[in-house]
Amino acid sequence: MTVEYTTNELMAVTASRLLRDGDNVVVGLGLPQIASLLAKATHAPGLNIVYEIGVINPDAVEMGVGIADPRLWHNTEHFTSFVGTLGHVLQKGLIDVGFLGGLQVDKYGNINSTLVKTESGSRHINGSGGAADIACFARRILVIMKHDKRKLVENVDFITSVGHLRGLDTRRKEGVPQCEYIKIITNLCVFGFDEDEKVLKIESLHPGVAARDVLENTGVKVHIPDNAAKTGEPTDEEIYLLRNRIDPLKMYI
């Protein structure tokens, strides 16, 4: 690594590096969508980007402001619908990244992004989209986010999107398929989770980030394994993408 990167390309790197050539994703906006682009302009060509709103396989010039911005449509290989997207494709179990944010993520990898608490009362969020849906239905999630005590809990004040539930198998008790595995991406780790009781575990450490940032930035109790990997630095052809071809405005980089 010859050149200096930001930590949200940090981010954005990591997360497309967990993204496997001939996968369909479910993107969202913002870094989500900068990760799975990166992904499919290196190591991933046959990646299928899926947009909740129709938009399916876009090479966009520009970033757009949001998910209906026309800009993301630029050069797009389909055109469907929410229900072609959410119905047809990621209910018939054709879905095997789904790739989230989200204001809240608790121990068990649950997203909230519908109201917090507060002194004084509640807080009311976005809330889902079709964030609900895809956690309950694609066979990995990737969530990507900030890290910080008071958005890593104990507990999300409202389960916006399905995580582990629980933890053990109480997911599929609930009528929800099982998922591969749900990864958190941050500014400071990888999270992974406990494969028997579903709990928070650092996977990797950023570069510069000892475990005691984690745990001072955490506001749940967390594994951290004696194996704990070091996050790879970003390559120059990397950064090179996401500031020329992929961010060339920086909108999220």
Second form
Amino acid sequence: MTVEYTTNELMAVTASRLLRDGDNVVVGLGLPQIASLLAKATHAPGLNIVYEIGVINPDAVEMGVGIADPRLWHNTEHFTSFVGTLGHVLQKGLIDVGFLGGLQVDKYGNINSTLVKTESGSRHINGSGGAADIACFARRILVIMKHDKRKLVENVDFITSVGHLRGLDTRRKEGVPQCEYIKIITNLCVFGFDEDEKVLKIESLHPGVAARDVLENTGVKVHIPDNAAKTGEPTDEEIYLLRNRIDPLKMYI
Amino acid sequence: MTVEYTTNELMAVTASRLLRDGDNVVVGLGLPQIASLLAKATHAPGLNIVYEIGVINPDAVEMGVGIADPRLWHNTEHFTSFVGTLGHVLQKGLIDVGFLGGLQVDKYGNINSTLVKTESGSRHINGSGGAADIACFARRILVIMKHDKRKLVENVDFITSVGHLRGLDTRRKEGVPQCEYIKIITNLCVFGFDEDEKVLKIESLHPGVAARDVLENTGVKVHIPDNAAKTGEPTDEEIYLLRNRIDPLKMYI
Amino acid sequence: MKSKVMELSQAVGEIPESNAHLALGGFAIARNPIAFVNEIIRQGKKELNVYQTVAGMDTDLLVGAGAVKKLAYSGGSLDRFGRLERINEAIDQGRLDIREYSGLSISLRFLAGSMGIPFIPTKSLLGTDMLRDLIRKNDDSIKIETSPFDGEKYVYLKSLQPDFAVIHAQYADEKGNVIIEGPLWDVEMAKSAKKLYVTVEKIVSTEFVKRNPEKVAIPSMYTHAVIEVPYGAFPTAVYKAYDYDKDFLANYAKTNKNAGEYKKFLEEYVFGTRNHNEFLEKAGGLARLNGIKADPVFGYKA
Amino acid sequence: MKSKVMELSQAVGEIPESNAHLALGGFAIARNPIAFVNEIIRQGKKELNVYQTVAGMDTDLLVGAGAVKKLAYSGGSLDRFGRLERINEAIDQGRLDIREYSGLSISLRFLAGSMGIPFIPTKSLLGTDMLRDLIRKNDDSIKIETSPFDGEKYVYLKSLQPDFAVIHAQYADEKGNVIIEGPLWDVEMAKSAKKLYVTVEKIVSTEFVKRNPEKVAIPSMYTHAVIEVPYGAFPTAVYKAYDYDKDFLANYAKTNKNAGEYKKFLEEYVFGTRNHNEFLEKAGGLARLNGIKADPVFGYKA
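May I ask for the structure of the form predicted in complex with the partner chain now, the form predicted alone having been displayed?
Entire complex below, previous chain first.
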């Protein structure tokens, strides 16, 4: 790596490398989309990208402001309905990777994208959309979020999307289909979940990030060993593609 | 009526007049299709014709050999699936009239299109296709069939399509949705069903047909009052349309 | 043949003054039936029960106007322009009987309704707080059951057939065959209703329909009324017709944060106009609309 | 990118020698996967469990060849050409484990399979002798239950996800996006399978697919293999490509009435040819095929 890169670029690259050729992914706008397009332009040309609104494998030439933005639908392979994407493709188990974001994530990987509790009550934000369903049915879950003490918490205020629920095998016991893994990519590190207890654990620290940075910004107790792995750095090619082909207007990177 | 007409023409006209403008009908090939096209060309221009294979409101210019014949699909308004026609339009209750035929019909209007019993066992014929479903969900059922002692029987050998089941309110008790009526149009007469007991009764005799003709050719005991109504005769216009516009090659009339 | 064409005011007039069950077809900033919703507000309908997969400006307007008693949906937004703050505030203040689903689970309720079946079993919602809340509210759309086939736990979702559904589409013919360009998120919802109202950019001939049977998303038998309202989704986007109006949306997203500002918006744009054309004039008229015209290749303002 | 393109013999080779669960896409005389079925017979697959909404020549051939152990379907025919007498005779003689449904009920089993849900409740089948027979055979796809919502009696139909499904279509790209012209009776079936094989008249570019997104009936993720077999449905019809061959069908409908005649047909046309091109040559080759070419306006031989 010879050029400088931004944290968003690193996050996009990290997510991109977790995608495999032939994967079917459900994405939303922003870094998930950027990561998917980068994977498609590099090691995963056969990636299938699904937008829950009913669009499969478009070739957008402009970034949009959300999945309801027609910019995202250009040159698509297939138009279908919400039931067609989430009720058929996803629910049948054909989605390998689901990207999610959220207001809060807890130590079991449960996600809240609905409301936050305040002293005076609660404040409703956006609601689930397809997020709960993606968390339920996708085989691998990638959460992309800003690292913040108030966002990475012991227990989310509201479970919009089920992660490992209360750890151990509580997810299975609740009747929720099993997933292969959940990973959280923040601006400081990558988290995974402990094999047995299903609680948050560090997978890798981003280059230049100290264990202390993570501990201070995480609202959950997490153990970071001295020999914690380092997140791989972007290659020149990845950065070139991000800046020149995928997000030239730098809307998300 | 000044011109002569065939029995098939009379049957087509009789069925046609039972269709109302705006009705949604599920039809198969032959007289049902002819009757529907005649209704559309006369008093029911807003008739919607559904073929279970997934075709809605085509304008065929040639008769076909079955609903799988592309001749029937020409200039259609909508292509859908078998689930789209029978699972959505029909099952939601949007079909006003279902046309059916069959090997046998019994005194409760149950239809057998699957097998006939013989001395040596049974002989399998065609099976149900969508017929059972049409009988289940359509509001009005029109059965078109040849009048024959062995075809109009006490009890069918096999209930493919439920009529009034065992009469009275047995259909409802079995959980089958209620229909408004079932009528049977043969080459001799029109049958309906008794309001309470739901057994076969004469509605009208075709012109020139004597009560005896019906009694001798019906395998069910049926009362024919002396003042039995007469089936209305075709008009010149109806015959003209049938012969010149609807079935000019006389494939079915 | 009976034409299904209606005037907008007449169509909205068919909705009872109070307590109607109404499903809406907008999704964030795309194909929101804005003209229809504004007319509902003008005609002063009250105590609406609204159903929607992913809400947009349409339902935010209705809730803000105080027309909605109960809302069943899976959330929504104005995409990056902002949030549905009239809805959010009504929820926070307990003024709305809110029933939250995941996007799939409420869509499956529409699907069951469109098929005339009593319910659909799914794993969707299991373990979520949406499910806990629905159960806590004794919502009758939900049962937790064990499938008699695999012995697994499922949510049985009750079929939903709203009295009325409203979508905005590109085209329909007088018979009610609806052509939709682009994604079809709202099709099951549209087909689930007892009466489907479709506002369209243009009423087309059945000949045009027959030239494009693959684009007919809803065949005529589902449609109760077709209403021609050009720019009927403004300021949201109609693929291949016009783009969303980003300035109008950005302004709305500022306005809807504050009850007072929203009220002024409503007075000016909805109560201050007698119909959708006046609404469009107020918004800037032809000059503004020409500025968002879709490029024929891209389907948005390229 | 991994291409899903396969040779026919290789694709059929993936099906186990015995006891495979296979759904077929033909409907009477339209889009029967004849090339695929003939190759199954040539490769000597046995004890097949076949699932189909409305059967055509495809399944009649397979049953006649003694390859089928169990058949779940709703009946079928060769339309006015005749009946599926190989199937009928096998049923009459008790040589086939037959499970008869109505067309809708077996389609709903495919729909549930395509959606990954455990079952679908329906009124379809109630009161019929198909239902009585399925219950008598302890068929595990059927339960009579009372809906917990409306207290009414329903048939719960178990989801069906056959190991393999085979359909014939006009076009697909190498990724497996399938374009179907005309009615789409087989789409839920195709999407229900664990592995979907699509034989097509022509493999097309993804650019072509993107020019016709509304004609994509099955997006690529459902498709396991794409096999180019021009005239792969002969003698049945492929809308906009070629008509059914009425002489061939009329002759088959005579042949299949008699076990001996059918055997001769099989020896000559299936075992006597090594592949589909040889089958087509045997049937009359180019001259015959030119005679059934579809008119571009009508989609059949006008």
